[in-house]
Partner chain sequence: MPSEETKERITKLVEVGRTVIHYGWIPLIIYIGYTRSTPQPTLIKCVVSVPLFDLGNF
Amino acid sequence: MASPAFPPAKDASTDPSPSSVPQAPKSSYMSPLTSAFSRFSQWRKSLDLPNPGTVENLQKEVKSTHLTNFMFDGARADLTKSLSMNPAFQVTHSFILGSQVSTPSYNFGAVFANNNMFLQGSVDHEGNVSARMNQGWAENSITKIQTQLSSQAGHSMIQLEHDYQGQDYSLNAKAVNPWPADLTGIYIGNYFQSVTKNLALGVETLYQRPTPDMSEFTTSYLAKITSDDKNWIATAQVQPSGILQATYWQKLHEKVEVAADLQLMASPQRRDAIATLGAKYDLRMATFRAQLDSTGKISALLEQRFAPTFAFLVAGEIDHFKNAAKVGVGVMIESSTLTPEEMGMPPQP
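Just the structure of that chain by itself now, the form predicted together with its partner chain.
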């Protein structure tokens, strides 16, 4: 570190805390810059802004309140077996039958997770494998790899991702289907920064390079407002090409959450808007979600737990404009080879 031109022993002995002087003897011509930087970072620290969360989780609360991601039709059964709690290891068999939108299918999944690694894989009856791996390097730095492998050509994909969360900002870089020989693929980067305690702003840039001599940049802007008590969250995402997505989520009561979502598209070719309203009730042994949207769909989903290991699901959707309806029933059975003591539960009387 210290160059021979300076007597290093003297410097170290007189100053008990070398970090308080930011490397002054090493590069004196750089010292205005480094001191400005350290003053800036101290000022930033003194603001004490919270981490805004990741861009991927921008609409997390809304998505978990709405039932769009949970809707199914036909019959399904999920049999989960926990083989170990710490590290977590479980296998799942799922069966889907009689759906209007997909053919009957069987899926086998396995999950392994310890403190800093998460491995997940699933294979269906046609031999398509999906794999996911998350590796945490530190508390705030995670690398994620996701891939889908199919024996059919052109159905495989891979996504490499790195997440970094600073004190008051989040950074994420993603590459979808990168090809090392000619660097084609889709690359996404985003930066999300807390501006005040309640407001966070961000940008996301998408770089598409389908062939080596064709490339395109698209940038979208994000904003998120969180209330002081975190009881409501409003988000907005704007793409200059004319797409706006705005959401609002509120926790009305400890057990009741409501969410609204508005998607506007105003490009020269297409003008469209969809509004969705939803509510979620968390009861002691059940979760109920209901949703209404501007395309005339009303849907509801009840997840009733009869025992800690057995849940029953009923889903229904009526499309009033198309005069169509969907009904789904499902069971989720969890079993374990472990005794209650091994699972960390108090022994039952």
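To complete the pair, please output the form predicted alone; the form predicted together with its partner chain was given just before.
Just the single chain follows, nothing else.
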């Protein structure tokens, strides 16, 4: 009897079936680039570098210690009323009288804030309106809008800004009074990168185009050094036009901070320098700031709180070179229509 016929064995070298046909490697021209970028990202992540903060807050500690943003003269009163705690909503009435540098004024402001949005607006007695909005899209991505409407020519403005915080870097893009038709306005971009755990370097570029036929392009360089225990911070900002600003802040004690600021201008048209030294003392119910600069000005500000909702302020400045002096007094009063439980305070016995 004839043996059953079996199909011949398949030879892998001659079999044309799909399983035996060599497959082309699944690769693309971009694979080397993506692989290199992936390795670079893993290497940066392994360094565990901290976020350097934003360029806008480069000198935050120095500004909090010095009197530049707190000094006033004449009489001042700020009356604040909290209407809600979650979301936060409060209104403020501000009065300024007897100032040597500004006319008497009244300002009404309101603040609304929740987990993702911050809204602030104000209007003064002359009808000037200012507003600010911060919208958080993610924990590290925030869009900011500021605007001011004024009856005086050239004082109205709008500013569009976006902040992005990476693991070890920060990015910021800003446009002031942009006009898409002819691209006039002011455009600012900066990049701040942590190089080590204590050193961060950055660059900021400014492009001004006030008219279609006039433009200016400048770039400044930034550096920030922070101690391991965050007890001192040194910063520097250099502009090619010959301007240098260097600051140093140190926390001497839990309640004592000192700061120094040096501004140098070395250009063919002008050579000048201003140095400022300041100290801040946080007491149990008071904050005292003192400041001395190279122009002969000595300033001091005392904020005394007699209760959590009431504070009294006294400010003074003496200019020895101009033989002039300024004095200011103020009060800050806060009130609320909410009960202690609604404000999140523990119930009173």
